[in-house]
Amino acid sequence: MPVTVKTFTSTNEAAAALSSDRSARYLGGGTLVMRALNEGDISISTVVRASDHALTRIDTGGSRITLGAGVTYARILADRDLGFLHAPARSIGGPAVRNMGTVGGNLFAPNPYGDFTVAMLALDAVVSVQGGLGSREVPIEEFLQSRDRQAGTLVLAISFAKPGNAEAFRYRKIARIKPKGGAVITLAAYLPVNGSRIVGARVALGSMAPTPIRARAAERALEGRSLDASTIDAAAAAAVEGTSPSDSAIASAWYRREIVSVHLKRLLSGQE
């Protein structure tokens, strides 16, 4: 079946594109759109390309770090204000899909892709998006519940708040095959504390569910907390609850929910 390729030099046309056309599907980096459609996917027919500057655009000034949904995660490694990003970054794929892939992309990866994800996730990332009711600011956790929904909406950028300590943040990916691989369960947690106290804890899981979620219970069980050893203990016991993972040739559901608590207790511990 031909595919019509249709290149913008706005994200206002190629929204409208997107939005006109329910087999148009957005190219950014291609590490899924063109994956689909060498393995002859036919519901698309027409892809949209936008040159527009601003989708590649990195805002680390002032309170809030923005992120163009053009971003590649080869720039994100480049950038030494991006440091508490690196290991997310890093985990995903090989130079080649480093350089290509993107953090607009990620959100729609299925698992046991979206690593990046699970880390915007768990930094209450906002994601900026254009269609045909115009440009709205979505939070990531609502942006994922309605992904299915999204296909004619282009994503712009995806912003949150800076941390204020880069060590709050923390990222885990557990893989077969290292660091390429697709993942088993990948884990991320904000942590800021004030005093000697975690407030605002957030903790966010991949492939533990069909869409990266947050972990609710564990996050609970932080909450008001000092991060010591029962407090960790609590918060690994609580990973579990609410999770739906399934069976899949890298691991199955099972084996998911048994390892998901001892690497929360890693992640937490800060082991590596």
The other form holds:
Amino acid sequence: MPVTVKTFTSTNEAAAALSSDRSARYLGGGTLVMRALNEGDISISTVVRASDHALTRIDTGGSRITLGAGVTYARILADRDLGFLHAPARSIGGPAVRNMGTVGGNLFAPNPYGDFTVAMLALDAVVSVQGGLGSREVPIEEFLQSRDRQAGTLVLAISFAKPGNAEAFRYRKIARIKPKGGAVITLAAYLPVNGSRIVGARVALGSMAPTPIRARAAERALEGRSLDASTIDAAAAAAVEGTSPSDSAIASAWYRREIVSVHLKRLLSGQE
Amino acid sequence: MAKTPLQFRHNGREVAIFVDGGTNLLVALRELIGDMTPKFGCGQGGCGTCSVLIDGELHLSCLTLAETVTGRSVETLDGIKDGPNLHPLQRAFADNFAAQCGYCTPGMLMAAKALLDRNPSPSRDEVVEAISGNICRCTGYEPIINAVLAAASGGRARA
Ligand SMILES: Cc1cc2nc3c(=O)[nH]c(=O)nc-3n(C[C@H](O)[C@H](O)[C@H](O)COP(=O)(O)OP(=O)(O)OC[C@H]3O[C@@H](n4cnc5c(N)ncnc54)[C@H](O)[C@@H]3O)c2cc1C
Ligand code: FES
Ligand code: FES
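For comparison with the form predicted alone, please write out the form predicted together with the partner chain.
What follows is the entire complex, opening with the chain shown before.
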């Protein structure tokens, strides 16, 4: 069934069009929206686009990094200042999906997708959204918890503090098909070290709940400790706490629960 | 519903068509322009046989809203040959038995072209990565990888 396509130059107008129509869907790279349209999803009757260049801007100049919602994985991979994000960007899709898919769309991608969002969650990103009533900044964790209700808002950008040290950020996606495949689980960690102690540990998991989540118990096991074998064992043992994975064609919930500690241990000990 | 006019370059030639809202580029190319070289496999981004180059970058035409290519350049398999001469990749695919049923071939060739245009002597791993979004149910991939390596730098590069 044909849909109405509305293209706006300003994000304000695009946001207004989205918030005023429940059956309107924003088109980022389209890798998920077009799938739905090709399948004949009748819940979408209007497709909204915005051509504002701010949406495709990457800003690495200051102490915070800002990625416009329309930035693709290919753009991230071409940017040397974003080297620490190359592992998550490279782990997504094949080359065509990386040329098309955007970081904004990834915030909404259901399991087994959302790999980049797992990295953003470990970096404690802030999501800038534009609603019908103006723009605001939402912490990514809060954004994900209320994701179902974000349907009528336009995401403008994602930003996060530049990691003091690129080694502090780690990422691992477990997939059965290599080099391309949906995740069994995805893990990202940010472990800034002060002296020899971890201060401000963040661990994020994908495909372990309906949206990416923080592994709080594992974070508590890491906080204030040095990253030695006993700390790593304690964090790994706590990884499954608070998770609620589902069965899917890729893996069962039971399997996901079984392996999350194994892979967190490997991630923390720097094993391949 | 009113149709939307759409103008873009198709294999170097300006084309103008009218599309229904929501039409994907694959349908526009096949049904409105009559270029049957990009194939329909899944319409879900999973198989890659609809792959085309948009401004030189590999894209899945089934997941591209046709209207988004306004003013841009779209290259399909139909455009890669040079007059009556096959493109070196096409030649290498034939020589290396890289096409069996041939259904994946248009997408494989476009993915390989996207790679070689940027990186004329790729390693084997880079070839595997470049075609990782394209599914082949016949060849087991080895002949395709060998064909791309053979076409790279006229067959000199092998890693
Ligand atoms: C073959 C294939 C393989 C894939 N592999 C992976 C993978 O390995 N890992 C992974 O994480 N994902 C994967 N994906 C899923 C998807 O491509 C990515 O998650 C991608 O980042 C989605 O972004 P998009 O811009 O294409 O989203 P779109 O399809 O444009 O949008 C997706 C959703 O997000 C909303 N949206 C998009 N942008 C905005 C915005 N700025 N503001 C508000 N709402 C917005 C849309 O309305 C829609 O609901 C794959 C997809 C395909 C087809
Ligand atoms: S038809 Fe486009 S990826 Fe299969
Ligand atoms: S040759 Fe048959 S699918 Fe590749």
